[in-house]
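A single chain, nothing else alongside it, follows as structure tokens in the form predicted on its own.
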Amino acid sequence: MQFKISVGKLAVAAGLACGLFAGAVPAQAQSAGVLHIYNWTDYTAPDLIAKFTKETGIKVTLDTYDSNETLLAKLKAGGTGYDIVVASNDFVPIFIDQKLIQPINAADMPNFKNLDPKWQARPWDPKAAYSVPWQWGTTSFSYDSSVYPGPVDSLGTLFNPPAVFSGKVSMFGSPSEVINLALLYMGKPICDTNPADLNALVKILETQKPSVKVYNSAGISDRLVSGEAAIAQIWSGDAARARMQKATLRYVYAKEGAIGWMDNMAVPVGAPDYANALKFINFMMDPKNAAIETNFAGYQNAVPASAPYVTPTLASSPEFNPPKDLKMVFTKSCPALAIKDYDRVWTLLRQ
């Protein structure tokens, strides 16, 4: 369930983080303000607010989006006032390129020996200058095996459903994560431009769409439980939420794969609070804090001391534990030939 800035300003970023993370100070004594928070849906624990809240006394404001397409349009656009956005893995160079993003040298804040080594230097963020990891999980599909007993092993059943699941299926609205996965069930690599992939990628799609219900990445569990949907694209945490609330619900490690991802914290170029943006993120570094977010969204988080403290109903779900044999492919940030051809595609299915 794809920035630089002057020596100037990392001065004063410097200064701050030193002030920063001098030391604790009580609530009543730090300083108050509003965090503006710009994050996916259904994707930040309300524990987790009023905790930051009690503890420094700063408010936070959330809005919320269901696709990195629709964050990238909004941060290009400027002018957003956001603190922090939640940007996947495969868009973080984006928005480094294009200069969206500004540094937060993380690897200084005092939390950052928290995260587990293999996440502290990632691919698309090496330094931990930009970025730290919010979550990170899988993407395949969940089915009700009451309308459907199954046996399920194949990204083939979303995307070539069986006539029971005509009119009850339920995909992604982000171009790149539909087109991601229907790439892994071809066997095709992700950002493919093979002109003869690309139209065989299309007649899949063109195939599905008739039993396709919506094309949102808004409300997937509630679908699902609520029956209005009976096979959907879907992250591993939603589909252990969903589960939880149907126990008929059953989350798909296909054959061909699944898709890799991790959403990462950002600092917007213009944030109007970045001291303030600072102080979250080490906040989210704490395996205390990891841990309430885990519990409430359902995803793995960056912290492994978080353990003792996830609800062990989570810790030994599934959808938690992908198996160690599973072909997890990480999504990445593609060339401009592969965009262009993405919403190409997209252009063409949701004609």
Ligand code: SPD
The other form holds:
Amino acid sequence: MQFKISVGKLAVAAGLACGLFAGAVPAQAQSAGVLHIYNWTDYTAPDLIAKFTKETGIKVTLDTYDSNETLLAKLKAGGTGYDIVVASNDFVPIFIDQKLIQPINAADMPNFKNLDPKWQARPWDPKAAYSVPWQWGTTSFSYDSSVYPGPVDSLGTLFNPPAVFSGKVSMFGSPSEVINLALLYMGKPICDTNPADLNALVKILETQKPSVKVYNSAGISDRLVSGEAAIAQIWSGDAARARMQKATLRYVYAKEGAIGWMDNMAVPVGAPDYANALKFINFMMDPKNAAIETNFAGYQNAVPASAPYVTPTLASSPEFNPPKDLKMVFTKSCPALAIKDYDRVWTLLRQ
Ligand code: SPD
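Next up, the form predicted together with the ligand. The previous block was the form predicted on its own.
Let us now look at the entire complex, which starts with that chain.
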């Protein structure tokens, strides 16, 4: 691994000398020829990978995970061999603090100017020193209106489901995602450490539990489409894709609000192909490439000039267009005490 790291650094030096972003592919990077991506499930457009390989000659491998917690555990274990990971805004500061991702100075990349200024300086990475936006969306839930006609306007339908959903509820397998949405339902802040609130939170989750079929952040759309689940915690883009396969599915913007988030590309410390990683990040800030990803996964990107290339069906879909008056609570990194509390709640729930 040490050897690989120094090869990566040499490639960067060679890249800078040869004009890394000027279209010239440095000979050394070409001979390395591989980029190892670790991304969320169903979140990397195959066409994008094919286009990147065609344009650069760099082959791509792709492994997937289902939660920030899994990504964190993987990077902490070390020696992953990944060049690109995609972390949510609430986890980026954790990766930076724990020295698990390395500087990339994105502002120096030619395509950085394509980012919407509001996403260039993000609170979790104000100088874009470590990360570049991948996509953003909301978290709420979808239900099958052929199973339960509604109307549905509250997160209560997910957390205190009607009997018809018994054994048909699908929840994420991630403490941060389940607890953040439950706190929103309670009208409490993210990262809450108030003991009375946490007791009430545990009660809500334990009351919901007998109706839950599975806690798993992968395969949600498949479960909804097959009917294995009739109501599911889900991200907006995945919800849009599921509805396109099963028209009776409805994504809910609840009166309590929805969780907002942004996922970000970053380069792990020890990435074997650092130069290739920077090329991929720059490639992703090209409007057409950003649109390919958006059209595949169903989420908004941070490149405004990609809009003309986004399919009208997606661009006009309800999942892609949160209502103007939606109470959107953006996630944030919790302090250590709150993370401990989240872990305790999750352990209690899952025992
Ligand atoms: N299909 C995978 C979508 C991944 C979305 N990531 C959202 C993270 C929110 N905390």
